[in-house]
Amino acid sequence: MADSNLFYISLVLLPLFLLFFLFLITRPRPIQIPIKKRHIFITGGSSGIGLALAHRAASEGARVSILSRSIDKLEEAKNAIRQSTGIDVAIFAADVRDFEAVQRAVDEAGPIDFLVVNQGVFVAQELEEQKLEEVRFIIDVNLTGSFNMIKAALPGMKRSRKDRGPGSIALMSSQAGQVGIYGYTAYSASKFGLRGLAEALQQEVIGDNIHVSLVFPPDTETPGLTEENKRKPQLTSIIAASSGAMKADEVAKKALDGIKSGSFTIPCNSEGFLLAIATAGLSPQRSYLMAFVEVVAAGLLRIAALCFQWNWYGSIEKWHMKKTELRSSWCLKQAGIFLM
């Protein structure tokens, strides 16, 4: 009976210490971030995910700058955000991969609150297929253009910090970011790189009282999202069917909310909120209640990944087997012409 009892006590108790011990290690600390006020730079603002972060920010009193190539885009996000919230905002026509024109952009916006970087580019085929020029021209503007746009603000968000309350850098990686998906070979890799950026970039700011989130959003309904359609070879299509799209509006709010309360990696629905868990690794987590969650399920998740990973590449060997047996169909068809 005594054994039993002591068995009971420790359920209760191995939990609690552990969550005792989550709250004690876990950092940085919880923060909450106003945006009243405050400025907040987008690029990649002229449409989907950015377009609707700068209506979102704008409508809760924000002072919203936005940042794309195209300067008609960008009059016709300008006007359209006027429309909705009666509130202009300021835009800059740049390409991310041009430093300098980047470096213009930002003195002449003034000191950043809040930097989203939210550019990107997407092209999904096999590496074998795809021309180099493009997947360097993801790259840049994906991983190389998040760096221009970074190190051209960080002197102006640190000066004064002190004075303006906390800062805010968001990376917008994706969910391609998380994992590696048939046909994402260049897009992983630049919105992997994200990662590493955001983690290393969060340790030498901190001091400076600017917060980093990693924003992980599934295939979002965007103008871009039906050109990238187009290309996308079948196979990624049926490997990525599981994650369904997401609305941009949808992706802005759950961007925003977790941008506001400091949170380092930000997942938009439930199946990123799942992936965010199983590829915690080494990022940092503010809440300790989420690192509970984090710790407890880790060997669960891990087994789901597998069990993913099992369905994934069962797909892959199917559709290997498919294209062979068409293969040898049409070849046979084409030896049965030639013998009549």
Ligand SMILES: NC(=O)C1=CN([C@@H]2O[C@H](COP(=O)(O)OP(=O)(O)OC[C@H]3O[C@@H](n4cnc5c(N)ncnc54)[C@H](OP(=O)(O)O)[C@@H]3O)[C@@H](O)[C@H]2O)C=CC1
Second form
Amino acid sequence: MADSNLFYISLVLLPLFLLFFLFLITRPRPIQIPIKKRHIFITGGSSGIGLALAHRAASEGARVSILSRSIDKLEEAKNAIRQSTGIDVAIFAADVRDFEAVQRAVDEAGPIDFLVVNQGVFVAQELEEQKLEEVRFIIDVNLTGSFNMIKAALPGMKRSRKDRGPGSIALMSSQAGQVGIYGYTAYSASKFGLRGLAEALQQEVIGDNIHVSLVFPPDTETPGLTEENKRKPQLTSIIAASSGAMKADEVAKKALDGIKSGSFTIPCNSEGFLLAIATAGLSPQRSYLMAFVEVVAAGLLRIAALCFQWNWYGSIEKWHMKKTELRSSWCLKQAGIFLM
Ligand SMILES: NC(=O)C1=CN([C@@H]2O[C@H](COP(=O)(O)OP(=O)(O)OC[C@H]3O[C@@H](n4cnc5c(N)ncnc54)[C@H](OP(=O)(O)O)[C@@H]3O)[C@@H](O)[C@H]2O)C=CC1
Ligand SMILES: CCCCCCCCCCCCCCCC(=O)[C@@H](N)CO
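Take the protein just shown as the form predicted alone and give its structure as the form predicted together with this ligand.
Up next: the whole complex, starting with the chain shown before.
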């Protein structure tokens, strides 16, 4: 009897003890980063997720700057934001691959409180088919371009941070930056790279009261996705369908809420939430409740992850079988023609 009482008491006490322990040790500490009347600088802000973020930030009272290559798309975005919010955003035409151009834009825009490094290009294709030129292009824009942007903005962000309150650097990754997906060798590599950059950078800038976030959206309805879908391998679509598709504005809302609460990892839908726990690794976690969920769910989610892989490899196998069948029926047909 006494034994079973002890069992029930420890069943309650152990989780409470774990919660308390995690409450004591989770670092960095929770924070709220105000956005009203502060300067947010968004790259790739003329289209898709970046444009939706610019809309939201403007309607929440921030001073908004957007940067991308095409001046026409920037003007169009500026007009659209003015029409829906009555607010004028500042626009900067530059290619993130060109450090000098990025530096000029940052200097002209003035000190930044929120930097959102969102520009990105994606071409889904098997590595064997993809030209190295295209691989370089994806890495240059998504990864090296992000370094250019941060290097240009960081000195100004650090200066007089004490008087300006907490700052934020957010990077737009992707669920394909948490798990490698068929057709995304170059793209996944560029987005996994952002995670290493973000984890290391957070340790370097925490002393300056700057907080790093990584956003992990699933497929999102944007002009970029429409373009990508024109030549996506079938298997890429099948595997990516494991996570639903979202609207750009929904992703922008999740991203902005996460950025304002200084979350390091920002998932956007329920699959993304599971993915974040399954790939928590050694990423920082401010919330002791989320840390608790990560610890308790780790084993189960590894099983779920293995089930996903089982399913994906099943699709790949089926697809190969179908291809071989098609090829052999084609050969038989050719042989038939030859014999006649
Ligand atoms: N849509 C999706 O399914 C998902 C997207 N993401 C990520 O979200 C981000 C935004 O994607 P999305 O909104 O779909 O993309 P879009 O293609 O709709 O918009 C991309 C933006 O980036 C700008 N851009 C592209 N290349 C450069 C460059 N070299 N220098 C400066 N700006 C550039 C574009 O303007 P311009 O061409 O004029 O330069 C545009 O403003 C990307 O990082 C993407 O990887 C993540 C998960 C899913
Ligand atoms: C253990 C729990 C697992 C949970 C489910 C995992 C689902 C993973 C699906 C990954 C989809 C990747 C979409 C990339 C979208 C993107 O970035 C492009 N549209 C741009 O190219």
